[in-house]
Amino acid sequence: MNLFNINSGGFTSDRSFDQCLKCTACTSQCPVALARPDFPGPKQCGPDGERLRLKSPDFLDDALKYCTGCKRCEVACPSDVRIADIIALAKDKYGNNSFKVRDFVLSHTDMMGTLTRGTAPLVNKLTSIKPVKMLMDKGLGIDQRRTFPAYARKSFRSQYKSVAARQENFVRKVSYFHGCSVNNNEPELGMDLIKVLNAMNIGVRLMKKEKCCGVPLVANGFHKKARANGELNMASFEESLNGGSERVVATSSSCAWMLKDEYPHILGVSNENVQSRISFITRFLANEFKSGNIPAMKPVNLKVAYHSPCHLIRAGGVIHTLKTLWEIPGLELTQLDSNCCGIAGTYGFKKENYETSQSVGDKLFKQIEASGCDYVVTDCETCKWQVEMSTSKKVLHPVTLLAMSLA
């Protein structure tokens, strides 16, 4: 049953709140409600609040801004109420959406990556020195205690050109939605994916065009831009899948969730023609491994601690990552408790959220430090940034660990 629709004002509406049982299971699992007592919790901000907001926008509670969109409330809900989506849409429809430079900079990741191209070393240096961080704190509201992810000297799409021709030699091919972080910050992850899939006799293509999946845009109130990106991405996916690619894979758990499951509900962008052929990478790998297509690997002899990203939990994909990691010889794997890291994309960069962000992640940080692991492994780029800033451990993506193990 489709509980979402586009109303005459152009907003996506959600009627799943009618299914709410008022059991408060969502609030009991909300990391923000546990970290700050002044946050009324997802039940009140979501289903309860929406009933009032439909009567009058004056019932908008300013506390909605503290929601991270982690979706743990939706995992806990016994009635399939899309609580986090209700809150996100309420922010867009009823909230104060006045333009903020800070939110524009944090959310327009494609543009920021393009602007820093060729000046990455300088930008990385500037954003790491105290006077500049203080200026961003005072002038923009980006907390000076936050560590910024480094921009790469050369984008992933540029690096891909060196291996592009070889990918067409493989009989089987997939298209790769690399996302903003791989293209601008971690191109080595994209190259690791190519190594792993090539070792499995699968070629990797890129779409002719792709834009930010829309997660940071939605979180910062730029729904119109996110919707335009979504339309472009879906057109690119159709073109690519019709052109011989088996499916589209993504290495970002949040990107994959947005592309596959959130476009119709949050943005009103149809993905029905391609949805069944969009996969998070570890789901794809786990299925390949199950069918016997496993690359030759050598023992890595490492102790790693696995952190489950919130959006991958919501997608039901954690088991596929664990199945993938279990295939790596010589790997001692510990699954950390299911605690949110607190960064929630751009949320933890904002001055007003920094303390909440760190408080939410505190249990996770302490468990990581006590684990004695060589590396932390996680599927989410912003979880990686948060853990590396808040602990002494380096964080790897599961695909990078697989690449390290290739014989």
Given for the second form:
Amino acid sequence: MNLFNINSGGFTSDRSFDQCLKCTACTSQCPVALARPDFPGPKQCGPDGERLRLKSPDFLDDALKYCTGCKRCEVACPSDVRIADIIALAKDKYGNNSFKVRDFVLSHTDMMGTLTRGTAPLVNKLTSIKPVKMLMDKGLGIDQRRTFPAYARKSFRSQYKSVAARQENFVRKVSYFHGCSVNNNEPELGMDLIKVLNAMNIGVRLMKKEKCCGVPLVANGFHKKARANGELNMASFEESLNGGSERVVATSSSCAWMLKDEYPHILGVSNENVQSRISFITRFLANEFKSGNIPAMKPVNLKVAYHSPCHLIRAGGVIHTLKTLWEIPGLELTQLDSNCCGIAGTYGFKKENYETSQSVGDKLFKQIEASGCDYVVTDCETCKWQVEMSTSKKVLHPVTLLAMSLA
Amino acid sequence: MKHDCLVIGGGLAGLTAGIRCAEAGLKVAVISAGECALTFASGSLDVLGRVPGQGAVRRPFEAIDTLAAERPEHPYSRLGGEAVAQAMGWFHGQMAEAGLALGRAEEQGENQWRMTAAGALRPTYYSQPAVQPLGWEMFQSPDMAPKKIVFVNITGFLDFMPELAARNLKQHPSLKEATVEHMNITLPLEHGHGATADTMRAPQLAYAMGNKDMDILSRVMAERIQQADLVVLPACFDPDLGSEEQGSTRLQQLRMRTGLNIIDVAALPPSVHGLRMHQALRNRFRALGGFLVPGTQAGHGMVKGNRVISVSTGEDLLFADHFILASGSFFSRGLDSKKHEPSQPCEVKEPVFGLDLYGLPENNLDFSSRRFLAAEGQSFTRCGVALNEQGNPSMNGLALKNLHVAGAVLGGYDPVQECSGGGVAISTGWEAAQQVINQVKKESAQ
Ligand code: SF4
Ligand code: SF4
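With the form predicted on its own done, generate the form predicted together with the partner chain in the same format.
Then the entire complex follows, led off by the chain already shown.
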């Protein structure tokens, strides 16, 4: 039981605001409050605001919508106030949840993937041509300056079929939560993971069924749908863990954080039966490496700059990715200063947020250009889209880099 | 892969230690949880500003040697004035490499003054780059002191109180005859998206101001302030590193355009000066090949015999050959206090290892004074980890060989009363790293 969760009228509320010492550390680290000072910042929107909102919803500040949910405020807070959660829950409870087609389209990532399947080349073409972008901009409010991630011609799940049978030959097996982006946009990352884990004598299975983890749904106010997805996912996880998989691993840092750490208090979905066996992939890899299970590798001879995604920082997972990267021979690794890239999932796609999104990311982009690296490495798919759109560098997932180094 | 050295804590002490280790070529990672105290700091670095019973200190390194004789438990006592001076000099060089040129008094080894947002003068050693040093002699007698001082605020900004500051400053013995004025200047806040200064903290205000605001500010100041010896503004001008080199910080420009002697002082937190120093420390550490791991709370340390083996974080264990504990004081959770019974003294613990402490409370009345700024200081600030002669901490009397301790988690000193927080953090961080470097050298020679 979480002492700080109270449940009233079907909404969860987070009482951790009582721990706030009013030190303002959170505000000093909020990228949005610095980029647009009309956003009052985490202290005001979170603990301070919640106190008032409990009295009357009239105290709701419209500016809450500018919060990206990056959770940098929570990382900064020395008193464990779950500031971003308080804001997210307040948006759900008091926000103006009138239906927006745009938000629906952006957040229903798995459905959009399925709908575009077979028409991927056409959709990619369409979303990249000017008149269509303008139409999306004017009609839907999706900013026309943004590059859309391309949809893959063949989904990861169908590509997986060619290697499925082989996976059962391994004594050790893990189940892979691929998420929407690998399935629809980057099946290569999923295939790279299979290569890497197979080289470590571990088979990779898929869940019979998985649904979007819910991150984009929550961000866009579709909590009910997210809850339903969560229930389904947890049932699937239990089934695969009972069916011989050691663990469930995910290659997206935000999906992993949601599944492992956020389901209970954001969605009220219990994950207690499986929680300890969900791992973000680099945590799994770092532990395997530590116990001596390291695949045969050849030097990659590359200079890379590592960008840590906000949600991985919040999850305390940066050390695992560093440990994983340290094992790759011939890798010259530098760490970029921890700055938000500004995309925050679907946030940066929205017309009203485009400027904020790019100005938040500006520090990071400049650092990347100055770094002289061959590639940027990061664990999050939306960070990848944002960095590739906003800098001259290509971005690799740590798993892709490992796959490149396999002997 | 094992680290040579794992530093627990990403504040001034931890990053200083990390930089020193990385500079010596060690593989070092710094883990941190929560923003460090630099967020609330003035951005000036004190070494030793006051010795209780003796008042303000002019030559801090000489005073350290006197202090050592009387107060063997003080972290400075083990180091001595010369080592502290060496550490400070080294630190100055590291910050210069990171693009932060710290200013000191003209006379080598001497303190200067810094002004607080409340209009008090405190002795300090290094000041932020854009600040004109306020020399020691300046406030020693009315003849030397400025005759006219003007405090200027941006209208509406609540974290700087020029009226209060002006009133307080007037109390200073050498400023009794001086004219101390205050004024507000209203700015449109070009990048403020329509928000007003009263809703902003200093860093937000810094980003909200644009060239238009700077034009207005310099024009109005030039028009309205005549013949002031010193003009004091809140620190909300240069939030980012790197503009200093080109001599083009906003503050420098304001000086040039108005011809006035302007300083900016840290307002209520978050402090723009402190954040900028934190940025410089992180940049330097990364540039030397160190790795920073934020969002990672140290749980429990595992000890075998007289060595630390690992530290837990969440579900994981972090292994290293050497550990440096720089986890800060009560606020940063480097020390933990619990009160069970109102009549009993509270229980104080160092939560990661359960290290032996100095200055444990015998009763509650001794541990804290009801007067927040009590003249004799608060004794809980002197409570912290105790070190043995060799500089090692201990657990139930057993010294730990590969654990070193730096910064505010140490006991035996009062950073607030002595104005010594910065110097202790830097010199003990520097020293802890040196101990690690010596041990690594010794081990690899064997
Ligand atoms: S989650 Fe990010 S954007 Fe939202 S208040 Fe916290 S730091 Fe700011
Ligand atoms: S950092 Fe935490 S304790 Fe400090 S003001 Fe923000 S929420 Fe409150």
